[in-house]
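First, one chain by itself: the form predicted on its own, in structure tokens.
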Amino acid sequence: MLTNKTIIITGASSGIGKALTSSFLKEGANVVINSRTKSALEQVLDENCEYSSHIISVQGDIGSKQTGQALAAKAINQFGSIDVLVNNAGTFIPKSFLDETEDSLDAYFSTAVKGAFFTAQAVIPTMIEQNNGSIINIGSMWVEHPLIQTPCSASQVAKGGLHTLTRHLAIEFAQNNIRINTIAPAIIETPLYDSLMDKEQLLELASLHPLNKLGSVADIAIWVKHLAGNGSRFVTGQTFFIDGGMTAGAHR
């Protein structure tokens, strides 16, 4: 049960993060959301106005240590606990290795590595006091399964760091009953993809998966809620590939 549990979600203004916010609120949880864009956060708050007493926001760049600290402080001040952190913030833009720049690599590392690292660092002391907590990192299938159709080395070097962080924190804080796991999606249909590609291109991407379809934000929400709840109390340090069969092997 997630009723009255406090969930922090980074990158919550669109796509997976936005869907997770609504899903957790419907479960009766308290949710603290983050995005760097004020107007986007306000839209999420408006769309969930019926849960206004259970949702608060913190604007800021998650790559800044101060943003993670602000999220933890606001969760404690408003709701009195931090039960779950979802490190969801990130972006994905396929680009050739030779076309990547220092700025783009820095941006990927700032969000995926620094953001997750310092936000986890901000919430874990409270989870230690509670002797309970769950951190769920949103990684990527491409870390383990590159595709020639979607070159993305810069983003995946960063996401690979996030996968590694999962295992190290899982071992270090297992003694405190804090579980840390990664969910690694393949192609999830979100507004990000809709803005990058037309329908024909999306259908072509769907065909890359053995199940011949794209994932949905609901597919990810189901797994995040499972890892956030008591049903996964004996699971830590794992990476779950929600990828339509992609990492199982080539299918054509």
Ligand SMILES: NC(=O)c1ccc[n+]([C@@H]2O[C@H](COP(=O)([O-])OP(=O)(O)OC[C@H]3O[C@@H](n4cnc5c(N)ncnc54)[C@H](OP(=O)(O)O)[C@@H]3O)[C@@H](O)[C@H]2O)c1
Contents of the next structure:
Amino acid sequence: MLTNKTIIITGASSGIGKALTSSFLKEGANVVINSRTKSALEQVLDENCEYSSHIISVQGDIGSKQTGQALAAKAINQFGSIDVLVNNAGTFIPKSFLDETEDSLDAYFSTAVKGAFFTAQAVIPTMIEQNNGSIINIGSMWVEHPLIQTPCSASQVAKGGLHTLTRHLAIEFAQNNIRINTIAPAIIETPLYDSLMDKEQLLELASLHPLNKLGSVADIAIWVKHLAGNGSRFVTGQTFFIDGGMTAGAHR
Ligand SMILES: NC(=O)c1ccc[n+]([C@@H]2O[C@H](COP(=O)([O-])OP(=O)(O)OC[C@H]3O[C@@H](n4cnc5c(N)ncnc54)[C@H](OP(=O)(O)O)[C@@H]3O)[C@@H](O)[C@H]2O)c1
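Since the structure above is the form predicted on its own, I would like to see how the form predicted in complex with the named molecule looks, so please show that one next.
Now the full complex is given, and it begins with the chain already shown.
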């Protein structure tokens, strides 16, 4: 169903974005990937070399407006359309409110808010021309459900901005048949946690979820693919919590 569709994925050199890249390529899509690290992008291109004519990369900080513009331009030049944008780039370092700094707050806003805002601004004119498009913002469960075990006010006020952007763009561009939705994950096993804790500590966090397990990149990919495709043609402005039951309520 996504054959020959063009998908832009930010933050695609690791974790969720990297898994989405392989998954979309297997469906026959063209994928334009981004992250800040050239070597990591080259590794993703290598790992997907059987699809080499369907994948290209744009290195750059997504917080810089030019990166989003370059992603849109490359997608059009190489593949001729922009059907889906996944605003996925992000970082997450839980920290007590009193320890957060101006630099870290700026960095979260730059990636989550400015990055998604200006990348959406770069792709939407093409989606308007096509009278079709889907934008999927990767937000966060913590926006609505803070946990004492993982204080993260700085990252979540930025992700909250992204959740808000979803609803505003959904209403503004519904007339153009552009759908904008948020996926809000709880703890998904990705390299994001490698610098924060060891594997055993991460596995212990499974019990924070009512379903008593961690999420996998496949758990997110299946929802992103659904929102990307025509099966969700009547869905816009929504936030989907892929969170093992976390936002349903306290379970202990
Ligand atoms: N894993 C979870 O439990 C979880 C939970 C809730 C939400 N999320 C969200 O899901 C998204 C993906 O996370 P993940 O777990 O897959 O993390 P990850 O494995 O650390 O991957 C993050 C990706 O984003 C890229 N990135 C970070 N800042 C960027 C920037 N300013 N410009 C361009 N690329 C940037 C990274 O590459 P470079 O560093 O090379 O740029 C990397 O490719 C993030 O937005 C995260 O906040 C994850």
